[in-house]
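Only one chain is given next, in structure tokens, and it is the form predicted on its own.
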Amino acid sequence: MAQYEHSEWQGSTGGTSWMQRAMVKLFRFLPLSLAYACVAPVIPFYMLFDRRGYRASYRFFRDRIGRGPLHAFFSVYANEFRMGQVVVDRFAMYAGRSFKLDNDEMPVFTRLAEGEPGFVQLGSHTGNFELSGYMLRSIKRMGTLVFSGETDTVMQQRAAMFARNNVEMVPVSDDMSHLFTLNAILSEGGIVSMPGDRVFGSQKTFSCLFFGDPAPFPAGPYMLAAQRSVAMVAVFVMKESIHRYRIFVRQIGENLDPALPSRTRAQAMAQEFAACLESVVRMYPTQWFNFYDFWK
């Protein structure tokens, strides 16, 4: 699913395998609590050293929700300390622990799950979108787009609770190979699963109206989608409690005219993805998980 682009929490999700195999033996019986408290007293940390994350964080709590610059502050804070939850939560899943997943909204996802043909479904950096391939059930093959940065143990471990729900890692390559194994899926009417808000160093993108200004979004999941007339959902998994989260899907591109040229349907779609974006970011300002100037 969605990979977390924060290097520092990256390398805080364990470090080494043989420290991330004793968190995960570890998570087994502590608990989440008591991990959460141990989470807290490191984020000045983070704060302090990583100044261009702390700095895009900051800016993005003053200029685009709007708050003081105190309460800015605490917002980055805020926002570090539900990054590093979702990671404590990650490593319980692994560890066998279960998470109450509100979802009022599944009757969208069930729909096109138990349909014919195959769709694009798209995660972004907000709460803990890589639960969505652990809880959401379908009968369909779905693939899912990963990418490098994360250690052994942790892909292994993603591996084995994905394969659970008929879900496969699709590693990005070089060789852009992957396309090939996406568009398999999609011919078979499986699902891809694809970040929607991140351009990943591709020349190829759309400018979207987010949050006043126009900001780049990934061309690739929305060609996608378009060239091959499949339905796309937008899939966003929210922490609410300790236990607790709230998922959302939103059909995206669902009231397009399907006569219109690739390209702006596409465009279009991009659009309405970052207007759903939005929308969540400003009920869960904290659980957007961005730490660079999304808008250059």
Contents of the next structure:
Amino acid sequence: MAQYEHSEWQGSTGGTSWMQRAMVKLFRFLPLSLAYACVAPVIPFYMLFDRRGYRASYRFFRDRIGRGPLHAFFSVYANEFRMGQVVVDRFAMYAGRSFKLDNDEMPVFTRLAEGEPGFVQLGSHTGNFELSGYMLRSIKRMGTLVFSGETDTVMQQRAAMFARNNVEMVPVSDDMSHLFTLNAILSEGGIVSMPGDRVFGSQKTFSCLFFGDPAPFPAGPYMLAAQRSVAMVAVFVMKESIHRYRIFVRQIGENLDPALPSRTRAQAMAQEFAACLESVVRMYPTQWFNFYDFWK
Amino acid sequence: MKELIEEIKAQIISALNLEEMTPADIDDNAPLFGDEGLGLDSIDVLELIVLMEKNYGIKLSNPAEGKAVFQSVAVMADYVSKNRKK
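Taking the form predicted on its own as the starting point, write out the structure of the form predicted in complex with the partner chain.
What follows is the entire complex, opening with the chain shown before.
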């Protein structure tokens, strides 16, 4: 059975624009637990009809997490349900709700955010990284890379939320103008936020050991940090309970020799990020939201 | 100008690890990006942006200007000669 590859996987939020607007209005008064309860019966249909996504998720739990067939089947359900919860939480945030964020690892982020140089912040398709843009506050200018393909509703809600935290969206564009914007933000001492696990724009990748096998990670984010010799942090925002998330912040490439060539440092940073991502995903396997064959 | 063009070609080869190429292999006026010419991509743009900043003190923050500058080595050299701070 065919599966999505890196370049095919869009990962955009489902639903039409008016449906999403209705959800934002609904979540102003609808309890989260009730919203989750509405998600639960929908999941079997996703499992039944999105066969490629189901297959990728099932193989992830069988081959990477090492679960038996029945356990893997129920894990796919849990995986899809978590994804539904995360989407609900995003719309709840758009509607003005807030979540408790356990952030005992914040000193790393705070130290960098209060320092003069800019840095790169890496996210991933695990947990609810988007919440970091709404909940991590910094006086620095932050540019966050976003992909086209989302509806106007999602983009407008995101822009409104980000604006409160000094965050601006930088859309990926075919003419590469986003690179100049990101570079300018970094050179002015700002923060650039981008996914560390998604191949976009350039097809250049670093092959990194991930869950026991080589997997392609995008070269861009690591090259950007290595070329500019700026710090890099990986941020993971993982769902713990209905109203609570835990944030993990890891500095990447802190102990690398700055005299090494930039490509060598970038490759090492990509591998370090892959190791961090794996350790977090092993703690929260049902919050792995790359529904395609990540290793292909 | 010819010297500057050769200098930029050598810097591009070094920055982008184009070990199999020599400056003579790069046409002064060939497009740097796309299927023709050098065929560079967005990762390489980052290298060129840093190259311009480190070697010539030129900060390219305006996307429209940046895209115009990276049309070809000849255009880059012309821009460097007019705007260099180092």
